[in-house]
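The chain below stands alone and is given in structure tokens; this is the form predicted on its own.
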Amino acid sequence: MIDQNRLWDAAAARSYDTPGEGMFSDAVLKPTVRTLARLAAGGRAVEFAIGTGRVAIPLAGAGVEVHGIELSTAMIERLREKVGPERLPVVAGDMATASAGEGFSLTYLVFNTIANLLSQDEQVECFRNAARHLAPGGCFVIELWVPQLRALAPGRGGTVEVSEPGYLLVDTVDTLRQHLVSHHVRFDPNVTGSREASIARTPHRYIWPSELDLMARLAGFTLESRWADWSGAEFTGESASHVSVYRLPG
């Protein structure tokens, strides 16, 4: 059993935000917020694994009433440095079981977060929890990567995903359990031969799109849309990720 509070601790919360860069860039956030605001359709939204508020804060700024669920107390504390509970209420708990209420128009999970649940049963319960939060006709949106197992060479159990000065990202894969561990290695690129480096590891259970669709059906959802990204690009066999919109009966 992984202690997610230990994994997403104060150090992780402090280093999580990269204002204006990467997943915090306008190029990423603007289409994300625009799409979620449209799907909320004037109703309330709840973000599972709200983190430090990367998406929730600008979505609230766009006029959507947003609530959140977050397991990491350190992430909640970082969020509270930016916005108070009167503007963005957050329930401390597991996204598969905790409740922020009922009658929402939209629930959503961004940036691969459902993969932090490390068993199929937990992931199915997450869908059921999303359904409990929604009013009839509400939707559940998931952003998730597509497993890139074709990149695994025969007999190899991992891939180098990123190699740049001062940083390596190596993913190791257990194909029997659908577990993937990301190894983030950071070091001083200007010191040749140094043995000093830091490493952080984050475990995931990857999910195929078809498996995700079956989880949705078990919770009463049907797939409404699937795009390659938040701008609505076509999802193809070569897409590295997807944004999937699931809808409850009206």
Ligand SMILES: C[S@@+](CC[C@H](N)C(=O)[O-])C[C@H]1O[C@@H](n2cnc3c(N)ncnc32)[C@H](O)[C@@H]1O
Contents of the next structure:
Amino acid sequence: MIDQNRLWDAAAARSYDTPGEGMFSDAVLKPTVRTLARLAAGGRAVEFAIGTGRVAIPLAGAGVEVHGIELSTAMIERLREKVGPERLPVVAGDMATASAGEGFSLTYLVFNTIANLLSQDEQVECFRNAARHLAPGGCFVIELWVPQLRALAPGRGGTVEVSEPGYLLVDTVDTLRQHLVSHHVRFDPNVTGSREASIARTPHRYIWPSELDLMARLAGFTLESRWADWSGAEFTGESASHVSVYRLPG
Ligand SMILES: C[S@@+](CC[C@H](N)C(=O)[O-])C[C@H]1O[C@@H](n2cnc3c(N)ncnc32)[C@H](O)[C@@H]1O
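Now show me the form predicted in complex with this ligand, since the one above was the form predicted on its own.
The complete assembly is shown below, putting the previous chain first.
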């Protein structure tokens, strides 16, 4: 198994937060927190792979009791610089197996992170673990990208996802194993001919929405809603991402 603790190390944790911008902007976080608070319905929530608390901290600020599970000690340490364990308890462990308790009304796993589990078995176990955390009638919310294999030309092994001054994002795809590795290449665009660049790689196992629904069924869930984003936009065949709400029987 790839050591996610090594991938999400001190350097990654230090540079993860971008307050007010990108994934930390109000435009992203406000609808996310509003939707999760509504789905918590007055009960407790647990975030799998809580990271540095990007979503959990504002959700707790909105009055929801939030707990977390996180594998990377560096990410937990960064979260602890912002909030103490009495306000936001976090269990160090693997979201496919670790327990933060039971009786929650909401489990959530956002920002494509179920794909950080690199086998189908681990992804199914993650659904089962979400179910173990929930009270009857509780829900599991997943935010995940839709694999964009139409962008892959026949015979080619990858795509350039972003190309801008100082940054290239190249995804390589292994369609047999359903694996995708993102290569983040950063360099100084002002130094012509420079040989200096940094590269970070993150491996994923991508999942089709229909496969995700089957994993949910194996764990006792049914699909309640699927939106294209946190504001509830309609999910269509062209949607690049989805927010899916799975519910246990009441
Ligand atoms: C893209 S970040 C998302 C963090 C946070 N959920 C957010 O939305 O900002 C992915 C996180 O997943 C964590 N992670 C990866 N594999 C994990 C696993 N098997 N169990 C728990 N956490 C894991 C990483 O350490 C990292 O903090």
